[in-house]
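Single chain ahead, by itself, as structure tokens, in the form predicted on its own.
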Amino acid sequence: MTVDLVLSNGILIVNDRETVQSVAIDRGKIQGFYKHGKEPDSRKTLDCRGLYILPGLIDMHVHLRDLNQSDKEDYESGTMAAAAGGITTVVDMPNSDPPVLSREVLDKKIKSAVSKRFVNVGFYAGIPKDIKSFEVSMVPDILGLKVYPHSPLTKGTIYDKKRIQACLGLARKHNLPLLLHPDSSNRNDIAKNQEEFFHIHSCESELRSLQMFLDAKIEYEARLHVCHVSCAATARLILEHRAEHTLTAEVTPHHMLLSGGDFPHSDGRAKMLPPLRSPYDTKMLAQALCQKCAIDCVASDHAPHTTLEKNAPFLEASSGIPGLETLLPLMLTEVFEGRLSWIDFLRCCCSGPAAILGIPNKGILTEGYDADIILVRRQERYISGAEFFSKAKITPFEGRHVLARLITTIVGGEIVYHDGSFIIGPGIVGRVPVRKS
């Protein structure tokens, strides 16, 4: 039997241990497994002595722009960022310009994503004023719903108990999950200065927001999901409330391992919704994730904006930073100084958004599933934005030692990124939409 393509030799994780071994990679599928020596013949084979062999990233949570927003990010540079940052599937958030409130929406940004893309692409959709309206034919190509309690998607909604447990209903009536971004804010709630913005998007907004949606999830049995946690009582109440198929959360890399703290906030490079927080929350937070299990996931909240609007002066700029190209390089520098294992990283980074989106033949590596597959290479090196694919180029990560680089991004068997430079164009791997099981 002749294989399309052997990885040789690389550094595989088994029972978080390291080990030696091929992957066989057949019809864009893991063919198998095997000894120095053993593999089967082969089309191509790649020399992976000294790489790590991990599953591609599955990165939940990313606003991919497009459409209106090019000038900010489009499908062709967003998914090149997440190919380069070891991200093989990305799920595109709907509060883009238009938000995706219908089919024709969605139907735009599947042709231009199909069209632009390097990585697999997956999308959410938002809850129309009147939910009656919600157009049924969108639910087999999106992987969830996505409420912004402080920001509705349409003018004149309010996010009061009645509205909540119709959208829980919703979400469990097509059995998909709902999308929290926890804050109870007002957007006319206006700052006037630095304190006033982070009292109006404070610690209390973010659990008042997440209770509200607890105690109308009692009476509907949906599956929620809550975005970007950035407070240590937000986690604490989520696992006072655990429940893994019903209940799931996400942590991003800057709210664990950033502090409000590290920055004068004179301008937008560290501003994002929810914001930095303080050194204890970022340890309860990482405790959350690694030890407690009250966080499921890792998710980048790649939020790209124009250098213009983030330079900013703080109160004026735009919130959100760019995390395609940091997720991977942070999170594996985690591991290799001890604070995070290789069990817990492939959990909240590749098979845990996959189990929570219902993602099939994904973020494992095993037999028969797809081949999503990256390669990297433990190395010393320094986050620097202008090396960014993506059109931000700003980031808080600025100069940052990490211990890690990606040198090869495979998506269903096709090599997409090899040492800095991409092999194929756009539009011919991964799949768009992304679905369901």
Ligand code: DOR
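In this text, rigid core is short for the largest set of C-alphas that superpose within 1.5 Å between two forms. Positions refer to the first chain, counted from 1. Bear in mind that the values here come from a model prediction, so they are computed numbers and not experimental data. What changes on going to the form predicted together with the named molecule:
After superposition on the rigid core, the Cα of V432 moves by 2 Å or more between these two forms.
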The other form holds:
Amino acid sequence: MTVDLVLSNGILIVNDRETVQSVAIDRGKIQGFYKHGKEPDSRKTLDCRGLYILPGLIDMHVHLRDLNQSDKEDYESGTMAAAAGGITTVVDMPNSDPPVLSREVLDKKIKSAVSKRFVNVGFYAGIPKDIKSFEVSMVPDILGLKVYPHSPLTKGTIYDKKRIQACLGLARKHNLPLLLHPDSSNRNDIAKNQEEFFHIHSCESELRSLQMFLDAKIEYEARLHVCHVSCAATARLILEHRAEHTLTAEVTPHHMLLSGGDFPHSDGRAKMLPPLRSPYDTKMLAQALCQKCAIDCVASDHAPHTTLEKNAPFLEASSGIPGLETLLPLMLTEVFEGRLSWIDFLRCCCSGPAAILGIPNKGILTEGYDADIILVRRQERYISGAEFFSKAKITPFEGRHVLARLITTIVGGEIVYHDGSFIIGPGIVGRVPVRKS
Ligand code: DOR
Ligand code: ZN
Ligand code: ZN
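So that was the form predicted on its own. Now I'd like the form predicted together with the named molecule, please.
The complete assembly is shown below, putting the previous chain first.
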């Protein structure tokens, strides 16, 4: 037989060990694994000697903007950033302009993404103020429901016990995870100085918010996913509730690798919500990820803003940083420097998010699974925001020394990106991933 593509003689991780093998791809799927020299005939072969062959990353928390905020990012620039960052599936948050609170807006976002994408793009929806008006027709095309208790998608919504229970009930009814941005501050809490900003969005606030959802969750047995855990105490609380299986959590590379004290905070470069915490918190988050298993996955929380918005003085600057093009090199540097095992890397960046989202055939390199694959070289380099495909170029990781360079990104068996260039145009590859029914 002749297959479409052979990735020959590359480094594959098997049982936490590096092995040398070839991977055959046919009709968008992984066809099989072969010893070098024993591969089937193929229409195309890529020599992968010295390159790691890894599953494409699944980033379950990104803000790709588009629609009325296309000056910040759109599905073309955002998914180019994903492909160039080794991420083959992203899931887009609903706090866009307009927000995803109706089938109509969801359709607009899907239509735009389908014509502009370079990778798979999935979607979340928000929950309207009047929960009874939630449009059930969205359910087959979304992967979860997102709540922002501190900054609801419709003004005037208050996340009291009743609202939280109703949101969990809705998630349970449709078998969707409820994704929580844990923050119990109030929309009207306006910081007058930096100190107040950190006080409003403190670890106590994060912890209190999660506790309220955990209290309500016991009654509703919904699946709760805690976004961007930033505090050691929050990770501890998650660990204490672990027995329930229905509680999952993510951490961002920035909350794990940077602390607030690393930045003067006089500008908005490192301004994000939740804010960067103490060195103790970063240390405990790294441990929660690889030893204690309080954290299931890593997500970038790619939150692009314009240079003008980020260069403003701290209080006025927009919260959020680009993350699609730094996630892979930062996490692989943790592996290459011995702080993260290959097993934990593959779990938290690939198979973990696929399991949380319930998307089949992704996140693992195995026969019959989607050929969403990346090739990576171990190479020293420095992060440079100016090289990003994202429209957002300001990163708190500017100048950071990393040990990995993405060489090739393959989505559904098609080579999308290779050696710094895009091989195909927008809208050719990619799907809207849907849950296993
Ligand atoms: O810093 C943040 N930026 N945190 C969020 O929760 C939202 C995000 C955004 O959309 O810009
Ligand atoms: Zn958030
Ligand atoms: Zn976010």
